[in-house]
Every structure is written in structure tokens, then in C-alpha cells.
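Below you'll find only one chain, the form predicted alone, shown as C-alpha cells.
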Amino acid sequence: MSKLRVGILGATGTVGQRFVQMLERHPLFTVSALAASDRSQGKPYADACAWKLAGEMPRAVRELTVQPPRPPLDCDVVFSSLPADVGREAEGCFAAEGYPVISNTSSYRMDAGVPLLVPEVNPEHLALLDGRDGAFIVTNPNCSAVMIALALAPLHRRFGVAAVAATTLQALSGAGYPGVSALDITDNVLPFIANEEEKIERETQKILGTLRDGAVEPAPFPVSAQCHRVNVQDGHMAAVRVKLARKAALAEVREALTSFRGAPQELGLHSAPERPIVVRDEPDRPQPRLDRDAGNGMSVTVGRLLPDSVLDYRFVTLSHNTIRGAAGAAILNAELLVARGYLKA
């Protein structure tokens, strides 16, 4: 098939730049349009964007003129990394005009008719799109919810999950650029990220929920989250404690995690890691510097897997928040949409 032309909303921001980087030489997609805020509009992308990622800005996008984030846009599909306060209106306008929208924004995640998708975990939720004729919104989760849901999915399938408590340690890049003031984060940990705990709790339940009669029934177990900002550039961590619905030996739990595969692996999708969950047995792993790039940033790493004296088991999970937790998650969603026939050139 010919490549799908992609328009990126919020193209100059942290996640927008990651979209641009990851879509360079992609076999299914080519970037044809870039959109951003008023101060960037009308400029070539090279002038409008202060490139912050390792390596050079891709040559193919440097001369693209930055446009307003509203229709029409010269593309077949829209990828959005807009801030939530403007994302809902903009994404809704594109969907209303017949564009498929693949969103990293939180605006539509909890809407009843919108799939909140982790392709390895809940691809069946794409049935919510049936009959939409190519105009729809699909979202990926919060950057911490995606790694927590991925780690819980094989346990929920194999043993059932009865309760979850998670404490996150979230990287600076999750706050965007310029992000958190150096005077606030140096020699410090911030024990509050606005709306983050509610997102993790609700989104995890939706992702692991059951599609029934055209709607998603949230997973019935409670999720408790506490969130912290730490002085790490990339890589979110979560210390997770889980109560299982039925008893399981440590070896069974480990095997459930290591053997877990999903639709992206079965279909051989371009961005899919060979192992969505990498289990480390060293007592001091995972660590952001050492493990955030596992599977080209698309694998979730689980370590410190041990019995817990309060619930049943505890572990630490880590993922790259701007790749698996943001742009990479949306791109993998789009690849699955192509494979399942929801996106066509």
C-alpha cells in the first residue's frame, strides 16, 4: 500500500518532536503536515521548533510550514500531542471533518465511544469504531498508566487482579519543555502531579475492562496511585503492589510476565517490541538510565518481583515515557489500525 500522510498537531513540543523522529522512514506513514500554536504558525518547522532530541531534525520536515491545529490539513490521518486544554476542541473538529485522529492527549480518553488502547492488552476495544467510516478518535493512555496496565495485563488474564497500589517516580520530560523549574526539582522530589493519580486509576480500569454490548465495563478491582516528579530526564517508574484473585506461585507470576505477547507481536507490527515485558532478576533493576530504551523504548521492564507481606506480590516497572508512554504508543496504535483495516491510504 502507499504510505498514509500524517499531520502532527503540537509538532513543536516534546512529544510532537518524538512523533517526527519516530516517523522518519516509517514503512506505513510519512509526515506531510505540521501544526502548532500561534507563535509557530507560518514559519518553516526548522525555525519554529527548538529541537531537543538526540540527533538532527529529519531533513524531510525542516521546510514544512507550521499550520494552525484545525482543519483542513493536508493529510490522511492526524496524530495529536496537543495540551489537554486545547486538544478536545481541535481533535473533535478534525474527527467531525472526517479525519481519523490518533491522540496522545488526555481529552477523550475516558469518553465512552473512544478506545483507550494498548495494542497488546485490549485490541478488542477497537470494535467501538465499527461503523464510523474512517472518522474517529483513538487515544493512548497516560504515560504511567500504560506501563502499569501492561504489567498487570498478564496477571489479570492468568490469575485475576483483586487490588492494585502503585507509587510512581516520573521523569522531568513528562512535564514537557521547559517543564519543572530547576529550583524546584534540584535536590528535591515533588510529591504531586496535577490530575495524574486520577488518570492512572481510571485509565487502568478502562484499559483492563471488558467490552460488552458496545461499551467498556471498567475492570472491577480498585487501583490506588500516588505520583511523584523526580530528577530524571526520561523514564517513568512505578512501585506496584498487587493482590491476585487466586493464589499463584512466584514462578507462575514471573512466567506469566515473561511469556506475555499480544496482537502487535503476532502481526509483526513495525514498532512492536519482540518482548513487550522484559523481566530483570538483578536486585537493583530496573533503572531509568539502563532500561528505558529496552525494545527501542517500546518495552516495559519489570524487576524486584517478590512476594508482598500486605498484598500478594510487589514489583517495580519502568518505561520510556515519551516513547512507549506517548508518541510510540500512538504510532503502534496507528499500525494496529492499519492492520485491522480501520486506516487506509
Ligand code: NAP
Given for the second form:
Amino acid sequence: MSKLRVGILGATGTVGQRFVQMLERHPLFTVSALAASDRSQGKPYADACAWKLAGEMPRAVRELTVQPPRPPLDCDVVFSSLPADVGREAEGCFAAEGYPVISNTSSYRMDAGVPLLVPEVNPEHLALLDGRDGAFIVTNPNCSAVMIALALAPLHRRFGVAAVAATTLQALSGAGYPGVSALDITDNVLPFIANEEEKIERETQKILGTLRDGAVEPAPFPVSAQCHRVNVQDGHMAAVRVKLARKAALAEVREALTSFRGAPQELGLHSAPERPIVVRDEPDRPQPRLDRDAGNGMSVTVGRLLPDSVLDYRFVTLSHNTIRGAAGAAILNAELLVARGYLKA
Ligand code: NAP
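Return the structure block for the form predicted in complex with this ligand; the form predicted alone was the one displayed.
Let us now look at the entire complex, which starts with that chain.
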């Protein structure tokens, strides 16, 4: 199969750069177009983008001229990492013009006809795209919701989840570039990230929801989230407490997490980690610096798994927010779309 040509919206930003990096030698996709704001439009990518990732900017994109984020764009599929307000209009326009849109923004995540996809958890939600003839929007979750949903999925499947309380500690790169002021975050923790708590609560219910009569019925358990910005570069963490619908022994809960696999592993998708959930038994793990790159940034690490005296169990989960929480999640979604025949060269 010849490679699908990808256009990246928001290509100069934190997530856009991660897309460019992760797509450099991808077997299915090649970057053919880049778009960003009018600050960047008309410039070669190398001039428009202040490259912030380790390693060099890929040679193949350096001379591509940055375009406006609207159709037509010289590509077969659009990956979007625009701010949510801009993304709503731009992604809607591309889908209306017949492009498949793989979105990382929150703009369409809760729309009834749009899959909010975690390929290991709810690949069956792709049925929402049936009959769309290649023009659609598929979204990946919020960067904290994805690791919470992944860690809950095997527990929900095996025992039923009855209630969840999650407290996040979110890295600086989650706020984009330049993000939070150094004067606000040095020697400090910020207990507010706009709209984040609501996103985690409702997205977790949609991801773990059931597809019934062509619509996703949200999972019925309550989710309570509190979010904090902490002085860590990459890697979001969440301390999670969970009540189960049916009682389970600690060993059963641990086994459900460690044995969890999904469609990406069965299909051998390029970006799929061997283990979607890595369980660590050391008392001081997970830690952002040590665990964010597990599975090339695509595994979620769970540690501190213990019985809880208020709900049933508690654990700490961690994942790389710009990889499993953003660009890597979107790319894995696209790989599943190819494998399932929704995206064709
Ligand atoms: P960012 O670093 O601020 O980058 C924003 C990108 O959007 C830049 O390429 C910027 O272009 C472009 N842009 C801004 N305003 C625009 C406009 N009016 N028209 C066209 N393009 C515009 O943000 P980010 O962290 O990459 O986040 C991008 C999206 O991903 C957001 O929706 C965010 O919520 C979501 N997300 C981020 C993360 C994360 O960990 N950072 C994780 C999950 C989801 P210029 O360079 O030209 O200004």
C-alpha cells in the first residue's frame, strides 16, 4: 500500500511537533502539508517552528511552507492539534469537504456521531463512522482521561466499576508552548486547569460507554476529578480510587491490569505498545521521569495498587501526555482506521 499523505493542523505547537517527530519514518503515513496560525503561514516550517523536542527537526518537513488550516490541503488525511476553539471550525470544514480528520482537540470529543477512541478499549465505537464514505472526525481523549480510562477498562470489563475519584498531577507541556509562566509554577502547584475536570469526568464515561442502537450510552458510574498543574516537564499522573461493582481480591485486580491487551496488540499496529498497562510493584513508582517513556511513551504505568479504606482499591497511573495523551494516541487511532478499512490510500 502506498503511504497516506498527512496534513497536520497546529503543526508548530507542542503536539504538532510530536506528530512531525512520530511520523518521520512511519510505515503508513508521510507528512505532506503543515498548517498553523497566521503568525506562521507562508514561512518554511524550519523558520516558523521553534523546535522544542530532543533531536533535529526531520529534514523532510523543513522546507514545507506552512499553510492556513482550511481546505484544500495537499493531503489524504488531516491530523489536528489546534486550540479547541479554532479546531471546531477548521475540523468541521475539512470533514465537510470530504477529508478524514483525526483530531486531538476537545472540539468534537463529546459529539454523538464522533468516536472518542482508545483503540485498546472501545474499537467497536468506530461503527459510528459506518456510512460516512471516508469523511469523518475521530478524536482521542484528553491527556489525563486516556490513562484513567485505560487503567479502568480491564477493571470495568472484569468486575464492573461503580465509582471513581481521580486526582491528577499534570505536566507543564500539557499547557502547550509557552504554557504556564515560570513565575507561577516555580516552587508551586496550581490547583486549577480550565475545563479539565469536566473533560475527564465525561470523557471517561463516554470511552467506557456501550454502543447501543448506533449511539454510545455513557458508562453509568460517577467520576469525580480534581486537577493540578505541577512543575514536571512531561508525564501526567493521576491518583485514582475506584469502587467495584463486584468484590475482587487484590491479586485478581492486578492480574486484570497486567493481562490487559486490545485490538492494537492483536493486529500488531505499528505504534501499539506490547503492554498497554505496565504494573509496577516498587513502592515509589510510577514517577514521571522514570516511567513516561514506557512502551515508547505509549504504555500507561500503574503502581501503588492497594486496597482502599474508603472505596475498594487505589492506584497511581502515569502516561506521557504528548505521546499516549496526544500525538501517539491520534496516530494509533489512524493505524486502527487503516486496519479496519476506514482509511484508504
Ligand atoms: P500549542 O503548543 O499552543 O500549539 C498550538 C498550535 O495551534 C500552534 O501550531 C499554533 O500555531 C496553532 N494555532 C494557534 N492559534 C491558531 C489560530 N488562530 N489559527 C490557526 N492555528 C493556530 O498547543 P498544544 O499543546 O500543541 O495543544 C494543541 C491542541 O492539543 C489543544 O487543543 C490542546 O488542548 C490539545 N492537547 C494538548 C496536549 C498536550 O499535552 N500539550 C495533550 C492533549 C491534547 P502558531 O505556532 O502559528 O501560533
